[in-house]
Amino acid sequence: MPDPNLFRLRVEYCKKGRLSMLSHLEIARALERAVRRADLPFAVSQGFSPHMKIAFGSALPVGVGSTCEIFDLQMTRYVAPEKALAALRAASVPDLMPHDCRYIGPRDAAASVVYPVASYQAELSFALEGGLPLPEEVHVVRKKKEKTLKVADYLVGQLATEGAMVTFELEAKPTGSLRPDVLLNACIDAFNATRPEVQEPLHIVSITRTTQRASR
């Protein structure tokens, strides 16, 4: 539980570009570096292995990038967050670059919780005429053991196709989630499976996380 007496800083920032394929423990460790380098005011736990007190947003696959990743920062003392926003862009590379930061309360949910509803965009390999097929169920492999997840329990909303961008929104569970790229692979599965082998299979291109919202 964030300490009351620290100053709890949220900051918003980007993941794109070839930082995109970093895993979510090499994010973690980029942007420490960053807090390092902007001497920011940290708190630091106790204990025999003391570290930095931040806390991460839900993790992003591999290879999905995202314009709405965050961030909580527990500091020492008071930093006017535009002074905090200026010392971290100084000190962060263009495709990992915060681009808000504002102070939020003792109470308030962790940044992994907070947002539980999250938009995707992705492009694919080419433009499409009727939308890409469903399917009711994707199957999945966790700690080696095969997993049925309904789709229904996770996508708000429809799966809207215009030319080659499809958007959607997914929904985290308390008991678990559905990978945009999972879902969008388990589409595009389908969709290859009724095209003549002589023609170009359907492929992603790229994923965007695009915003993240409390449910409604």
Second form
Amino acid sequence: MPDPNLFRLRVEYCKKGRLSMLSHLEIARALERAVRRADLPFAVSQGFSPHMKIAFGSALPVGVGSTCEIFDLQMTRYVAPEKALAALRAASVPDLMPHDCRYIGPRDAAASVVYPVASYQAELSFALEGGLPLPEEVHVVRKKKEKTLKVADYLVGQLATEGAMVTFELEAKPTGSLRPDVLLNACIDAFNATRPEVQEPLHIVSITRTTQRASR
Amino acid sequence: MRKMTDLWPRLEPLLRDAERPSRYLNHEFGCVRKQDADFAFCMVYPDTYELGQANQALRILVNVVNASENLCAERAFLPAPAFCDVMRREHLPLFSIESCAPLREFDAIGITLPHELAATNVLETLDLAGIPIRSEDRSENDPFVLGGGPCAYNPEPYAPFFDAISIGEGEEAVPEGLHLIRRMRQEGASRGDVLRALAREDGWYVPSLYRWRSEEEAQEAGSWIEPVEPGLPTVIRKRLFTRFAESNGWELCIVPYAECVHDRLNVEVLRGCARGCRFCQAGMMYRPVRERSADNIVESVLTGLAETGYDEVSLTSLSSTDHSQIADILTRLNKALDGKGVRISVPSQRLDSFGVDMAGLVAGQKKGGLTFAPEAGTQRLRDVINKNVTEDDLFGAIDAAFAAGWRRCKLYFMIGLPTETDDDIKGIASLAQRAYDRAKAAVPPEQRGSIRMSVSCALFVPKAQTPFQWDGQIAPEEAIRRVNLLRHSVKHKAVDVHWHDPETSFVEAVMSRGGREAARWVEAAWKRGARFDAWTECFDEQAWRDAADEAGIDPAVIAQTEYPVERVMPWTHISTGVSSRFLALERRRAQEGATTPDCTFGTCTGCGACPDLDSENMLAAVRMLSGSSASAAAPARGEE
Ligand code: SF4
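Mind sharing the form predicted in complex with the partner chain? What's above is the form predicted alone.
All chains and molecules follow, beginning with the one already shown.
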């Protein structure tokens, strides 16, 4: 068998509609099953419990959709990218549909680290006049421990509001990352706190990851 | 397609805070929404999506109904307990998965009864759906509420909650029943007239058309039910799917996103088991035994894996290593799936080295744990229960398993079996410790530290339609005494004892043996908050206790009384095909310690199922005995 490192297929797909409510683990399982249904010549690890050699991009939180997710699949032989894509599309559901396949080099960075910077677009339940307040810090609970994250460490540029649409860019650090839904909810909490209780509180309608890129 | 309300816009905002929203999403790979039908049926599993999605009855019945002209089928599950409360607060009724439509807008709903602890969840389902929980309170506009599944073999504790109950295998009976309802409704028949007609169809029981007799009347008349009008059957015989063996082992199957139990390709390789364990209901109710052929099974597995993308397949049945062609099937599958990273699992009741060889064929390098079920600790008691397994069989299996690389083994036992004494309990400890010693001897010295032998016990539950239906369950306090005796008798530190809560087993016994009066108990318990009784963290013992006072019944009498075989039991009017005479004979043999062989390995032992159902065992090839049964090869007995 030729070295499967030679055939690393990077697949780009979307996560949308109802399926944006799936967790990272659920998505991973669904993609693996799509690859099997597509009957691609995927490589299988050796050893105790053999499994498909597939690597996923950075995790998307439950409720966050995307137009630009990636996974890498190691294959045992070359299949033309357009053929692989056609087979994958025939085996996929519309809300988790692949739209691009290409080969990457044996030394290229893995899917989980190649794109630390991602931009997001969110829709809010109503249009804002003046924009969202941006807290300096966000408190998160991770593994039962409270942690304080400095927003400036993760936010690249500004949080831009236009009507009910918000766009922003976040960068993952080797030490950790700030989830887009966590940041946005912190902003919304700060906003709701400034308003009289009788008014309908603001909430998120949807969040979508729109691009991913390497650090500059 | 009938127009039904779409509840999704109301459900979606609630899912933002729900635990595991993937349970409620629909849009799974393989799910079907049939358009050209004017009669809508919803199949309900009375527990959460995770527990019910892979249920075989659900898959089979949704598929057969969707394959029927004019009918369509959807699925529904109970939400997790916390989300049930959210839905009540928001006045959101229980919905189907495919159309997110309210259950009460369907023409009929079917609720499967998978085990004895699902009764309060049936009421939770109906109430959440906004359907009156009692059949008598439903109006012309409510859906028909149909029941079925393993617990329907004693339908009485559920009787008032269902309009009709399907007895036996539903592949043919369910679409037939739905066609009848559809046709009569279109002709303008009333609900009552439809039920009167359905009660005259094979395999359908309509409880409201039968008066429940008093104990005295029932014993006198030989049956607990009295038809309220002429022309109704007095015995409802189960339906048998006679085309099982030739039917395709692969059928459409939904691939869920949420992590579910048994989330894998399940291919049913055979139906029924005639080993004849005297405590086992499944062993009586699926007779005769039917095997799909090796070609059918191998083809079905390969097609199913390609269509679903699963990386695991289970060859399901009560005991798949009993299939006459199992070695051939596993060898062919291993070859075809080599290098694909697919796991194969084979549930087995077979306690001998052949069973271990088969497990070895599919385990590859990864050898997790093996489980064996000797059920009783002494040969005397194993003969009583007709578990045709000797110590040598068990030790042979242990030698083979540990030599082949397994390091963990779990042994299942029942406590409180009829005729059990303290010696039998000590026998469990002794057997487990000697099994541990055998394991040690089969393993190289440097690896002995990793050997784990565990004993898992459950309280014996006397089941309707078995030879032990007349035997009582021991009281929970006595069960605890016996378990403590077992704990003290186990001296080896490497042998640990696990124990299943006796209170839930007590409820199971009442539900298995109770008559129609037990339904009052269920209803009172549910009104006091009992639901999800099968979840240890949800089981509310107090609710059940208080409910007994309110319902005016003594559940201990129902669970624990021992009767002579002459007593007419509350399910006498339901027939599995196995005769009462055979059950009584088996009980007598149990008391004498005499065993009865498996008819699929030899000749007929006269249970009555084949002549009664006008069928026979359908094996793909001749079955060969192994282990002690092969050498002893007891002569087969006819009906005495
Ligand atoms: S009638 Fe005879 S052959 Fe048929 S299941 Fe019963 S014992 Fe077996």
